[in-house]
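The data below hold one chain only, encoded as structure tokens and taken in the form predicted alone.
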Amino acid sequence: MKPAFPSIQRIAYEGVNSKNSLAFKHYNAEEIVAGKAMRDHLRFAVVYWHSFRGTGSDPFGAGTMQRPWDDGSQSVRNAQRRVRAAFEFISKLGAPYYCWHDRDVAPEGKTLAETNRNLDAVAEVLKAEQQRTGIKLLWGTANLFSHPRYVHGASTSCNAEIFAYAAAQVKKALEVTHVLGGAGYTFWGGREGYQTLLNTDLKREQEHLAKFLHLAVAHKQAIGFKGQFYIEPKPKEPTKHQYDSDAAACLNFLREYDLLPHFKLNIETNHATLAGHTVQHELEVAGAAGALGSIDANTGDELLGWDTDQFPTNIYLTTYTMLTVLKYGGFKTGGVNFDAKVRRESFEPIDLFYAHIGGMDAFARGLKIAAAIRQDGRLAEFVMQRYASWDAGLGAKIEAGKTTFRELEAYVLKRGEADANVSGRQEYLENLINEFI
């Protein structure tokens, strides 16, 4: 096979003074930040679906992407050729990981048996390319939302036959992820929700979703897969309401159905926006519960109300993200996965490089800034002092569960009035962040 990107050499780090658009200005993979190499902090991954299956089509026009290595067919041979182009790209970019859906990498056949054979045939090439390049699989997943059979959902479908088909599909995707040495496996419930409650048994559907996930856990254990399971929150699109609507909803669901020991969350920036949150909020909610696992790194357009999946270039966004990631100990099995797509107007192959370089540099800057803020200590000290009343005396007694409402009433009656509050100093803290940016 001819090179897919013949004019592109491996992307090098050239530093902040470089004017080379095909070089990193901030991402230096081996640079030590907060005691660890950037590569290990960020664990960048390229997504297969947007970068190598995205066509640039939208509701108003056909695809625009120029992908010379792809003949547009649904043949296994074309899928295998696409794998080699993808690994050439990822190698030249210098990203250590990639992610896929089963239907991204291999075409669907006329039967499940044929589909499985197709996936096995492509997985052979994936494994060979992983061994050749050293690139690893961050996580795999199954597409349980595109095919018409999933019109009413997959595990939450009103049709038990569809539940069974979805289980068979996840079984195979999980097994292939295991064979390829995946560090994790992600569940995203694109159609696990409803368009109207008039035809929905919400309680039953959620119970079926829980049953499905328990079956997946059992199969994971049966095949000896040690990777981390993730759930990815998103409130809507394509359904009106999805059961994995935000981090808090996911955690509540996992606790209710005794699944929390087996799952962490894969947080996406644009999904947080659709849920009415910032990504920092979602990361904090997950981190506080010990469930922060991985990130789908992208961003949305503030003037548009849908999931635009743009590459992240906002330094404040990446700084706040990495502040929380570092706060909770960094990534263990997850990483920064670019679930982002080049714009429809950015249709040449080289645009894939520009997009990923920008995102990787933005996260490298965010990492360095966040590490500097933590080393400086003023932000952490302010927060600690703000809650100082809880560290001794009355506050410590309350936190330890050693008091009652009656005792607290007596305390206040004796004191007459509570101690005065102190300022939250939001503007001061925002200025503090700006010192580093």
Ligand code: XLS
The other form holds:
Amino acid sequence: MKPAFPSIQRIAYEGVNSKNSLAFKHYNAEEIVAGKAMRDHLRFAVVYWHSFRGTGSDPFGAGTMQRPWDDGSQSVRNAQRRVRAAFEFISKLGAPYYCWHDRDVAPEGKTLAETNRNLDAVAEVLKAEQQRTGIKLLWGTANLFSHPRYVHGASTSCNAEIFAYAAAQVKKALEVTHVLGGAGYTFWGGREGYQTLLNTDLKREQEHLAKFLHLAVAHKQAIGFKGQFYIEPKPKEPTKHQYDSDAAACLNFLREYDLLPHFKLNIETNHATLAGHTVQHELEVAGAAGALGSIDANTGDELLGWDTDQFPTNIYLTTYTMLTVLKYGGFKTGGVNFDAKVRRESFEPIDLFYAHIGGMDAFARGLKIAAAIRQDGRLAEFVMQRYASWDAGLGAKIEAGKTTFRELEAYVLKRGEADANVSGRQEYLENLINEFI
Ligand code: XLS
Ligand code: NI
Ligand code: NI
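Since we've got the form predicted alone here, give me the form predicted in complex with the ligand too.
Complete assembly follows, chain above in first position.
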């Protein structure tokens, strides 16, 4: 096969003084930051669906992407050729991982059996390309939302036959992920939600979702797959309400149905925004519960209220993200997965490189800045001091659960008034962050 990106060489690290738009200025895979190589901190992954299946179509217009290696057909041969183009891209970029949905990598057939055969035929090429290049699978997932059969959802469909179809599809996607040595498997809600409560039995649908995830855990154990399971919160879109709406809702659902030991969260930046949160908030909520698993890195647009999935270039965003990731001990099985697409207007193949180089450099800067802020220690020290009243005496006693309302009332009656509060110093802290940006 002819190279898909003939004019591009392997993207090199050239440092901050380089003017080469096809070089990294900050991402230096081998460089040690906070005791670990940048490659191992960030664990970048390229998303197959946006970068190799995205057409650039929107509700007002057709696709625009120029992808010369793709003949536009639904053939298995075309799907296999596309895999080779994708691996040429990922290895020239120097990203260590990639992620897929079953239906992005292989075409759907007329029956489930034919579809599974198509997936196997493409998975063989995926495996060969993984071995040839050393690129690994960060996670696999099943597309349970595009086909019209999933119009009312998959595991939360009102039709039990659809639950069965979705189960069969996830069974196969899990097995292929296992064969390809995936480090994880993601469940994103797709259409698991509702458009109107008038036709929806919410309690029953949530129970079905939990049943589905338990069956997936059982199958994971049956085939000996050791990868991490993730749930990816998103509040809406395509449905009016998605059941896995934000990190707190997901954690509550997982706890209620005894699923928490089997799942971590895959937090996506633009989904956090849609939920009315910052990504740092979502990461903190996940981290505090010991469930921070992986990140779908992208960003939205302040003026567009939907999941625009743009590549992240904002240094504050990547700094705050990496501050929280480092705080909770870094990624174990997860990574920074670019669930992002080039703009419809950026239709040339080379734009895929510009987009990923920019995202990787932005995260490398975020990582270095976050590590420097932690090394400096003033931020953490400030937060520690702010809670000093809990470290001894009264506070320590309350935290240890060794007091009562009656005793606390007696304490305050004796003192007459509580100690004065001290300033929260938000502006001072914002200035401190800016010292490092
Ligand atoms: C959609 C989701 C999707 C998942 C994988 O908004 O982000 O791309 O990451 O199914
Ligand atoms: Ni998304
Ligand atoms: Ni995502």
